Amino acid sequence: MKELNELIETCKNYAFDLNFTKAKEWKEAKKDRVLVGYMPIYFPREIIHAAGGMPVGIFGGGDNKQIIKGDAYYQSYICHIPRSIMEIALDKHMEHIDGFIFPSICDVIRNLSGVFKQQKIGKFVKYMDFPQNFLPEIGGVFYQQEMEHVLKYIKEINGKTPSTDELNHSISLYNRNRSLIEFIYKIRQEFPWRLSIEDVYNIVRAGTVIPVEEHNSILEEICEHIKENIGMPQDKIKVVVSGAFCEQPSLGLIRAIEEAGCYVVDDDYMLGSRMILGDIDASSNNPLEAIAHAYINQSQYSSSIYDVHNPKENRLAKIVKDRGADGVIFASASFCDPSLLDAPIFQNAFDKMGIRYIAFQYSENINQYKVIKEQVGTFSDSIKLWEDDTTVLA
């Protein structure tokens, strides 16, 4: 068994790879196999697997990529991300990748996919919409109308349509790797001295990129090390981390929030490889149906799904409440309206609860983190020495 520092520089290799070299190099090992790039926030990357394909996980070059061209396709009042997902692909990083999905996260991510389209950027382009009536007759059949579009996609790039046997195979694949991340969180939740956040974030986001076979092995060995009492607890208050699910935060954010006295014992920073609560049945005989069952009865709440029956706040509350945090913060990247505009929202209702919480806007590439770093200490230094009193700071 590796050394578990080996094991996270592993990941940290493959997670900010911008040339995905191992994507490439599964790719070009045996014929007819397909990659399939996928932007956040999730995606069934199983049905991509049955299919004889490899998803790809494309979260934009955060502070490890310059942008030039990408600027010239938007305008300086949105996001990040978009703009550095083109600056990657007008630099030819992603020649290799043979389609791409957009999901239903936003208008910019919308436009991103037509942007996409109108370059000619891939074999196929699809803007997946995911179901916003979670009624099983209702948005699942539309979850399962769109998985056969992606399907048909990749067969007529490698003529293969998925057998109900590889695609349960599949799915139970992706259901030991969620077990396994559910695990390093639940260590996390009790003993987050023995992990930090910086290095679960690549762990984590290395699985985006590599073979899902490969990265359940890596998952299975820092697992046995995270199972021994390494490490030393620090005086930190435990919090939880909402709102950074689509652009990603830069290492050194990621970094900052636990140096300045918090151990973030959840977050949403790679919200697609959590997004199914649980296991997604693995025998069934119409896998496509479990699937969309499992997001319509398993998912996470997410600020680009509405779904009045089930509100947010309280989803939210009760994953603070599970987790023993202390306290929540929203980080949002600029401009991020599902986030920003759910932020109100969220913070009305823990006012009433009594959950203690701050608020701060990031972008991608954001190499200055003094004010944050103040931010987040004086949040953790006010509920260490005042622990009885609920209030809040905004």
The other form holds:
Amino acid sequence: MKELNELIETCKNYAFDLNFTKAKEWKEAKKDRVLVGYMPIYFPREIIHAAGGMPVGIFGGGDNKQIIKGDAYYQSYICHIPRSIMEIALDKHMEHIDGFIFPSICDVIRNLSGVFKQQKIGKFVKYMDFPQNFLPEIGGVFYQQEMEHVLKYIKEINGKTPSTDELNHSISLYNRNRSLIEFIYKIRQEFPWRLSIEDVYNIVRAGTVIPVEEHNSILEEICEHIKENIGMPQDKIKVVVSGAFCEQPSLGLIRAIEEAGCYVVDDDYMLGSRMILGDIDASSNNPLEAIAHAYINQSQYSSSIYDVHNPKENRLAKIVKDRGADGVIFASASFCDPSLLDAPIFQNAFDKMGIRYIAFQYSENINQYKVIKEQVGTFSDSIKLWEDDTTVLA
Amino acid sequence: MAQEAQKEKSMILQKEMIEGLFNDLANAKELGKKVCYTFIPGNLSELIQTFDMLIVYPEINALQNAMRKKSGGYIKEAERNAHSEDVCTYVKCDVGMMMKGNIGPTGQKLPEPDVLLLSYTGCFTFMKWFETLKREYPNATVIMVHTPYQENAEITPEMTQYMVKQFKEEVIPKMEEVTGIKYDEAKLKRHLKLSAEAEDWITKIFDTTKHKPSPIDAYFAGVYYIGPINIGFRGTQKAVDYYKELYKEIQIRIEKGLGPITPEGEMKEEKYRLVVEGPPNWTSFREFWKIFYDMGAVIVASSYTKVGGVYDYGWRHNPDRPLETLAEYCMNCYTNMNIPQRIELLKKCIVDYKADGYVTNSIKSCNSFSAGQLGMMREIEDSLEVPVGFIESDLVDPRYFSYSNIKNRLESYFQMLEQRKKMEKETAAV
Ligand code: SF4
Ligand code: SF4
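Previous: the form predicted alone; requested now: the form predicted together with its partner chain:
First the chain shown before, then all remaining chains and molecules of the complex.
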């Protein structure tokens, strides 16, 4: 078994490789392999895997990519991620990626799919419309048609149609992946000092750009390590970070939150990898239907899913409670409509529920966050000071 | 000083229609009518009328409030309550208005919704907006209609079926439940027939800009013209009558060789013909328009007038396929078209209406329109070699309308157009 540090370092290198080298190597190792890039938040990666492809998560350039060309495509009052994705594309970092999926999350990502089409980037570009109707016979059927559309594109490239067994096999691999990630979060809920949130982030993000089989074995080793009583507890409060599901905060900012006195016991940074709660049925005769039903019935709440029948504020409050968190940090990418429009809904509800929170905005390319760090530090101090207050959920 | 706007019969008709609508809304309870809140793009006007409901369009309230200089205060009110500075200002204006007692733009109180019908066409913010409203009006029945995006520049039978199933299994039963009225397909068909008629007229009206000089402005005046068809009258005889009257008036202008009517009277000389992409600014609408007409610029087509439906390619509501046609209508609104489709449509307008230039008014808080506009502009410039102009403003937030910036930019743009015209004349003379 490899050392924990070594595993984390490997993950970090994968996670932030804007050339997607690992995916490229995987593709070149065998004929007819296909790479499919997908944007945040969620995409059913299982179907790509089953069709002989590898899904590749594209989460922007962070603070590692200087933006020159991308700015010419986006006005200053649009979030940062579409310009950094354009920059990566125009700088030909994604030449080996065959097609691109833009999941329905907001108008910016949606329109970015059109810009990719216009620029003729990739062999196919698909905006994937997730159903907002949650009846299996309506929304579920539509979702299956959307998945079939993706599979048709892949077939045009490699001639392959996945069998039921192949789809079920892929589902079981991703079930394993999700349960290992959840295991890490479970351990951290009680022993957050065993692995920092920065490490968790690197580990989970790496899984979006390497084969799932390899990620699963890395996760298995990591889980073994953190079962041990490692690290030293520190006097920090526990928080949940919410709102950072698309454009990603820089690694420095993710680290700064913990350094400023908050153990992050849950977050939505890499929401897509954790979107489905529990397993998808891996023994069905109709695996696409199983995936669709899981999306409809077992999804985590998200800004991109219409929620009035299952209010998101209650669901986030439940996460806070279940994780034993002391409060919430609302972190929104600047100009991120879905996150910013959700904020008042959460905050008004939390004021009533007595859940403490702070809110700030960031941009993926900003690596100066002194003010945020101070704000988080003050939040942590104030909670520690008032920890006897009965309104705090613990 | 600006002169009083000239009033034609169609304007009076429209004024009466709108006043009537707000009066009915103020008296909804007394009239025993249920109230449905919904949005313009993808509005299911005919279906709502089939159930005898009155309609509130939150965007219309927001823009009317902006024109009456009330939006700034409402937006600040929303921002004091955790709403970000950087999101759609329509939402904040609406939320602020609600917080201050839900007094509509005409000064009458708006009724609470019985139904929140989210047809969710072409914009994610609509979804967030109604999530917010649902929390304010917990007793309202929520009806969500998911309109698939034309991501592949097409409406497939699967997309239509998905919507039809939603109508059949969710929308119609819920409307029946709220109103106590049984779904009457014959009635719906009658409304759809009238819709198609109004759509024919409005297409003819916007087509009159082919004339030189153009008898109408298809953006600044165009937003008034789309009023009836967009705000609940589509599917009624009133709308048909209004458009017939308007068309008649425009014909007279064409016969007389007249240009468009502006708030300061007739535009005397048509110097530049433009196509505009993006919504207008509402807080300084008159000043904004004036910059154009003072320079002799007339807008011969605009994308904004297509948010409530794109009729340019011949699509009409079809009473023979009532639910399918409603589905197609929703999917066929401008912001539900993908970027290459939007480019094609704008290019068609530039060519068909012989425009000299293309101007983007980029709205700070509307990602649905704005994200992708720069690439669209470049492609239009490259493929048609038409001079492009770019300005930035906002819909209803007065803080983001900088008169001098916009004026300076447009003046330089008009100089560029002037130069281009000169060069073309010189080349033609050689
Ligand atoms: S950061 Fe927010 S606004 Fe930007 S693309 Fe992502 S979800 Fe959309
Ligand atoms: S974002 Fe744009 S399209 Fe959406 S509601 Fe606001 S103004 Fe309308």
